[in-house]
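One chain is shown next in structure tokens, namely the form predicted on its own.
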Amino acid sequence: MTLQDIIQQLNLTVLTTPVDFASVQPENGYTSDLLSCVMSGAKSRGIWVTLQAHMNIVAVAALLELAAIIITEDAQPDLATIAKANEEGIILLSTAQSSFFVCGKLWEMGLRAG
């Protein structure tokens, strides 16, 4: 599965500056919003799904790898922390959605915890 088929079967938003999402192929998941939890649990290649949108998530994205953060419920993060996303190559998406529906989703389409 790609990055590519999880932005169209879960109808999400592109937040960052669009790459080659076919070829970003992510190994496992994650959903906390506590950043702590995030940097002892969270995988490298993984999706991290969260309703947070500060600024804070991308350097945690970025101290591991990430290969994507999911934000949910029609969070929104601000220009400066797309901005840095894009800097780091960190890939923002969002949807209305809430964490639990997108896991429930990722599961489905056979995204498993690392």
Contents of the next structure:
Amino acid sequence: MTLQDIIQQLNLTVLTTPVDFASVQPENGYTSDLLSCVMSGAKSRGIWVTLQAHMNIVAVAALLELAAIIITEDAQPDLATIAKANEEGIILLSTAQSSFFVCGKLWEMGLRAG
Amino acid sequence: MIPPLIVSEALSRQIDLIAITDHNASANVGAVIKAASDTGLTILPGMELQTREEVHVLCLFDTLEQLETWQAVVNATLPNLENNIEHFGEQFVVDETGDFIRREPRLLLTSSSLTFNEAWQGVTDLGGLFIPAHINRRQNGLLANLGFVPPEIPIEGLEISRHISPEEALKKYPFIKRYPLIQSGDVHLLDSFLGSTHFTLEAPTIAEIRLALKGAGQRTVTIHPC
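Can you return the structure of this protein in the form predicted together with the partner chain rather than the form predicted on its own?
What follows is the whole complex; the chain from before opens it.
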């Protein structure tokens, strides 16, 4: 399963500059809105599902080398955060759906916890 | 807590500067300022804001007018939910003698939709001081919720809770070394005043506290174990 499949099936909005999503293959999934938990719990090359949109999410994703962040419930990162993500090569995706819904869909598609 | 009792308790502990910081609220600050008038106690008008990220922040000001302006900003960003007294307790507004004036009907125990960075900008633009509260706490602490101190904004100080010493805090979170620390009691009851942060100031004002946090001149900030 590629990030391209995930974006299509979950109808996600791409917030950062598009890259070749078909070449990105997420290996696992994680969800939490407490960044301290994410820093110790999320695995590299995973997808992180959260409703946090603060700029700190970019640094956390860069630190852990995550495949992408899916920001849920229409939480909107500001322009500085999106610019920072582009700078760091972090993919930001968004949806109006809840974290529960997104995780359920990802699980159905075969993604598992790390 | 009843305003005159807050004042007498602080004075009896030789405390001469306190801030009143209710959760997303400020309707009782004026009463405490009145109760403290003609005493040696200075009251800083403030608020403990809960941001969109559920981070608690102390917003401290010099005047009630500044605080009222800030309260209006916050009011516009709070959800329109009614307080459920059974679950969340009473939200009384009282006068300077402690007499009941009204109940605040709106739920205050929730988050503003202001982001942490937006709140910093708003408080700073008004001349206030923005200090993330009990950063080490699991509930609503900056470090739990946002992982680390956002480097893109010049935070002037951090508050640690009564449950940790400055030494322990620095050991656990070495990256906070570059920030001045204060420690507050987060006092909800009269018997829990802490008073462990000592400021040496030329006057009890936000400008002076700001300078003390920078270590300017003879001003100092030190935390003494309780």
